[in-house]
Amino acid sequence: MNTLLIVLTVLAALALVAALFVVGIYNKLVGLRNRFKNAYAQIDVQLKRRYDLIPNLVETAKGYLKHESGTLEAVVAARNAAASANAGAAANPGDPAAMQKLASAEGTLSGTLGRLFALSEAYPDLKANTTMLSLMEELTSTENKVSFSRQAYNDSVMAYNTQREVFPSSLIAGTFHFTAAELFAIEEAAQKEAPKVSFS
């Protein structure tokens, strides 16, 4: 009878360290996963103000470059796309799905704000408006603040998916659906780089 008594204890033990082992992995996968999406809200509010600008650097540019309308139409476009994208990416931080569109959006968003900034070179009023001169200086302020909370997201997706991909943190990972979480990585060489903005 003793004998039993110390079998169900040392198994009672067992299963209370086991137990405690388990929820111990669980919160923090828990915590890395609401890290990451943290750090993609970060990005989330960056993008907003980048959305918000784009609109006032149109209009600003649009009485000046009225015979590029084709640009400025490309330019809006790619703004909405690129927002609609986020709204997605926002919803599920981390799913591969969304944050390859948004990354595909963002890219195309880049590149017609480069031919933007490209073509107003050519218009010397423009490049000496000072409304448009602000609006440039934002918008470059807002890209360096994106591409910094990109890399602090990149950083946090990466912690979670090494924690939910290591031994014995992976059986709890698959246990309880804990998915890998999408680098906001951009493909293209080319879209890597913020618009260059320069009205000297």
Given for the second form:
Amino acid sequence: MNTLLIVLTVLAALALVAALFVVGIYNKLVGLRNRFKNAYAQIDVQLKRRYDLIPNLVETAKGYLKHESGTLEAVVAARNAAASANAGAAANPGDPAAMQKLASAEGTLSGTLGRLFALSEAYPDLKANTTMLSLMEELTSTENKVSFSRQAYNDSVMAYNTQREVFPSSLIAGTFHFTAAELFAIEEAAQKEAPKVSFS
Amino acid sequence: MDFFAHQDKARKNTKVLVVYFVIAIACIIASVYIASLLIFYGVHAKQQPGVPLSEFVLWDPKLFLNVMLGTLGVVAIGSLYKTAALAKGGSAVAESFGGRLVSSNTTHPEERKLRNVIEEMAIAAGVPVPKIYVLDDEKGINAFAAGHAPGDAAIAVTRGCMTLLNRDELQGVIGHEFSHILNGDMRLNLRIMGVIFGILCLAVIGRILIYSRGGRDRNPLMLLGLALIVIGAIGVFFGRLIQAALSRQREFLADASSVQFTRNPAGLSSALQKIGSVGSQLESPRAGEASHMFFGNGLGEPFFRMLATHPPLAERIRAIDPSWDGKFKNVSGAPVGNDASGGAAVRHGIGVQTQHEFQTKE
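Structure of the form predicted together with the partner chain, given the form predicted alone:
Up next: the whole complex, starting with the chain shown before.
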């Protein structure tokens, strides 16, 4: 009788320890998931700012680049596509499909912007325009902010994914449907075309 | 540059130096103990000549406890007083240097650029955007961060820094300042300045003992006062040495962290090289008391190298870029400030001169 009681107590204690262990891992996963979601919110702020700046830029450039309307329209179209891709990604940060769509839309936008900047090199009046100068400074800065917040996002996604994949938390992640998050990596080819805005 | 390795090294050196600091205080307590032991036994022997020397005990726990509590108490009260006097928010410090607040919706192109760079680095470092100040009267290239917590921090840059550096270089300098904010260097320095002041208080108490109880019959107290003055002076000297060594380590740490944030060692190295030709000297008379907070050496080469708050420029550049050829960059490519003529004079005249000075010193 007495031994049974001891065995039961030991078993109960073990079950309690196991339950606490599971709860700990679960909470850790939730914390990491919230962290990368928050990191995405930071990117979202900067991307939105970038999408707000581009129409102003196009509006300013329009007066000077009368014969380049094709490039300007391409920029606007790429901007709209990127904005809607961002809306999709912001609704569900880390979702692989949404993130890949955003990455490719951002790549296209950077490419068309790069072409616009290359064109504007040929128009000294446009380059000297103070509105254009300040818009380009803002755009450079926003670009940098996006890349710094992208670093933070990618770091936190990596921490989450690692925690999700290592044993034994992989068992808990599988049971409670913690899905893999996707890095925000702008493709190599698009990156090469990233707008070069230099003021030195 | 392997910035994580450099950061680890600087952090480790900091810990060693903090241990030295604690050892220094232990040495002070031991010295005061030995001094009072000798004095009181000397007096005792004089008053009762019959007592044999064998009763002279080295270990007197009660006296030691009194000495320890007394010394620690003086140092603690002194440092609390000094810390309270120094503990002002970042913006108060920046304003006392003649800083002008850069508003968040400034339209001046260079201020805009400065603001943007600081906002970018705030994201990279993961701290809130500090208040931003420009020191309009300073032509050298320098910057500082002040404040105790990331929440009340301020960053101030000299006008030379804002106008002579390009975007990448400015990013390097600002990243360095963010490291000071993030690593709590201002707090560390404040504490150490407090403790050094506390040690200084020992000497002050020594002087009070000598003057207020100057009668012949109070000889032992006067001797103790003398001992306290000597111990206090030696303690302050070593305290300053350790403080300067600490500050140099934090500069290396900040350089390495700046490269971590920007991932662009060329920017920081080029900013340091421009300082090599333009100089980082400050005109403010208050530069001395805050020299440890600045990006570059604000006071010029110190008389005694071990008391320098910053490592030599060449050493900092080599830590970032080991292949540096030892020649400082000319600033000619940089945008010119409002006073084109004055700026040009600074660039050509002083540039050559400091470079020459530097090479002869090395």
